[in-house]
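Okay, so here's just one chain, in C-alpha cells, the form predicted on its own.
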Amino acid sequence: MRIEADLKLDFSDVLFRPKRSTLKSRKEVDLNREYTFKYSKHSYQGIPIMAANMDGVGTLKMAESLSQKGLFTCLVKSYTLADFKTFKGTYDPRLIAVSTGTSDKDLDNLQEILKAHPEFHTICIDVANGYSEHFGDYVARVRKLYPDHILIAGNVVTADMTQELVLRGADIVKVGIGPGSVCTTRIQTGVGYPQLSAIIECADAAHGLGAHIIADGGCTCPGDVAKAFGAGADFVMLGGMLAGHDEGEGQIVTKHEFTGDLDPQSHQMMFEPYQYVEFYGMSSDTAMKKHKGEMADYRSSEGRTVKIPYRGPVLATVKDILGGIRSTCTYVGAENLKSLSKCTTFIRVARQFNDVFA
C-alpha cells in the first residue's frame, strides 16, 4: 500500500483568473477547432463538444440536431444496423462515432454497421475500466482491422494508461472514472480521480505522443466545460447536461406536485404539472435490465436512475453552453478555443459561487 499526497483537483476546486483582453465582444470568439489524428490521419473540424454514448443522449436524433452546430455525437453501443435503416432523419457522418464494447458480439455488430455505412470514420471503444490487459489488446485488434478510422478508447484517468492506449492504436483517449452525474463507481468501488487533475495529466501524456483526449464526465454547468478546455482537453463529452431533451427520445412523464399552497377559495391543496424524463447511468441496474435482460449476480450497480426535468429541444441548451465558453474566453483574453488553455491560470478556491438563492 502507498499513498500519493500530491494535491488533485476537481472542477469545483478552481476558478479562472481573469486577464486583460483585447476582445470587444463574445461574438469575436471562435470555438471551432481543427485536428489531424495520429493514426488515421483524418482531419476533424467543428466545435469539440460531444454527446455521450448514453441512453437518452447518444441518439441519431441528437446527432441530427448537434451536427447543425458542428457538435459531435458518440452513439449508444446498443445501436444495430436495423436502427440506422429505420432512422428517417439526416446527420453528418463526420460528426458521429459508432460505439462498441469489447465482446465478440460487440465486434460483430461494429463490423456489420461499418460495412453497410463506410461513411462513418470514427469508432468509440467504451468500457468503464480501461486498465485491463484485455481492453488494450482489443484496442490494438480494432486498430489492425480499421487502420484508417479515428479510434477513441477509454476510460482511464492516469498518464501511464493514456500513453499505453495511444501506443496500442488510440487516436483519442477518453478520460474520466466516476465523475458523472449518474455514476456511482466511486461509491461502490472507492475508485476514481478528481477530473480536473485527470484532464491535465492525461492531456499532457497524450499530446506528447501526438494524440488527443476527451474529458468525459463531471461537467455540471458551462463554466465546467470551459475549465475542461482550459485544463487541456481537446474534446469535452457531456451526458447529464444534454439529457432530458426531445432528441434523447426518452419518455416524457407528467406528474402533479403539491405547490405548498392552498387554493384561497376552496382551501384545497394546489398542484402544478411537472414533466420529467428518466435518466440513468450505463452501469445502472436500469441499463443492465434494458440491454442485458438482468443484472448479473457477480456485479453490483454502478449507476443511479434519476428523474430530470423535461427540457425541450437541445439547441437552446447548446446555445447556453457555447455562450458561457465564449464569455470565459473574453475574461481570459483568448480569441479562440485553441488559445484558451494557453491563457488559463486557475486559482484554488474554497467556494465557487454564492448559492443563497440556488
The other form holds:
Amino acid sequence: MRIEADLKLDFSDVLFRPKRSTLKSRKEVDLNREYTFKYSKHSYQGIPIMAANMDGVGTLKMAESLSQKGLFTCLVKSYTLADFKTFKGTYDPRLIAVSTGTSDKDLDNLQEILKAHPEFHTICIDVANGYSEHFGDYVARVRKLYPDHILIAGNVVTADMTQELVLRGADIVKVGIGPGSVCTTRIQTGVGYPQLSAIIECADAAHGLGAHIIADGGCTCPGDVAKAFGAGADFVMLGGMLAGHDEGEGQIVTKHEFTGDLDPQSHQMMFEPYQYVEFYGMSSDTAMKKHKGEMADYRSSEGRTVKIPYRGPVLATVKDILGGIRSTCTYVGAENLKSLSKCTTFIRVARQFNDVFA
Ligand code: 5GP
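Alternate state requested, the form predicted in complex with ligand 5GP (shown: the form predicted on its own):
Complete assembly follows, chain above in first position.
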C-alpha cells in the first residue's frame, strides 16, 4: 500500500484571483475556439461546451438547439440508425459526436450510423473506466477504421492513462471519474480523483502530445465551468447543468407541493403545482433497466435517479452559463476563452460563497 500525500483539488477548493484588466465589457469577450487535432484531418470551431451523452441530455433535439449557439452535443450511445432517420429537426453535424461503447454490437451500430451519415466526423468512445487494456485496444481499432475522424476516448483521470489513450489514437481524452451529479462511483467503489486536479494534470499530459481534453462532470454552476477552462480544459462536458430542459425529451410530471401555509378562509393546507423531470446516471438501475432490460447480477448501480425541476428551453440556461464565463474573463483580464487559462491564478479557499439566504 502507498499513500500519495499531495493535496488534490476540486472546483469548490478554489476561486479565481481577480486581475487588472483593460477589458471594458463582457461583450468584448470571445468564447469561440478553433482546434486542429493530433490525428484527425477535421478541425473544430465553436464554443467548446458539450452536452453529455446521457439520457435527457445527449439528444438530437439538444443538438439542434445547442448547435444554434455553436455548442457541441455527444449523443447517447443508445441511438441507432433508425433514430437519425426519424428525426425531423436540423442540426450541424460538425457539432455532434456519435457515441459508442466497446462491445462488438456497439461497433456494428457505430459503423452502420457512420456509413449512412458520412457527414458526422466525431466519434465518442465512452466507458466508465478507461483503464482496461481492452479499452485501449478498442480505441486503436476504431482509430484504424476511421483514420480521419475526430476520436474522443474516456474516462480517465491521470496523466499516464491520458498519454496512453492519445498514443492509442485518441484526439481528445475525456477526463473525470466520480465527480458527476448523478454518479455514485465514489460511494460504491471508493475510487475517484478531485476534478480540478485531474483536469490540470491530464491537460498537461495531453497538450504535451498535441492532444486535447474534455473536463467531464462535476460542474454545478457557470463558475465551475469557467474554473475547468481556467485549469486547462479544451472542452467542458455538462450533464446535470443541461438536464431538465425541453430538449432532453424527458417526461414532465406535475406534483402539488404543500406551500407551508394554510388558506386564511378555509384553514386548509395550500398546495402549489411543481413540475419536474426524472434524471439518472447512465450506470443507474433506471438506465440499466431501460437499455439492457435489467441490472446484471454481478454489478451494482453506480448512478442515482433524481427528480429535478423542469427548466423550459435550454438556450436560456446556455445564456446564463456563457454570461458567467464572459464575466470570469473580464475579472481576470482574458479577452477570449483561449487566454483564460494563461490569465488564471487560483487561490485556495475554505469557503466558496455566502449561503445565508441560499
Ligand atoms: P455532471 O455534469 O452531471 O456533473 O456529470 C456528467 C457526467 O457524469 C457524464 O458525462 C458521465 O461522465 C458521468 N456519469 C453519467 N452517468 C453516470 C453514472 O451513472 N455513474 C457514473 N459514475 N458517472 C456517470
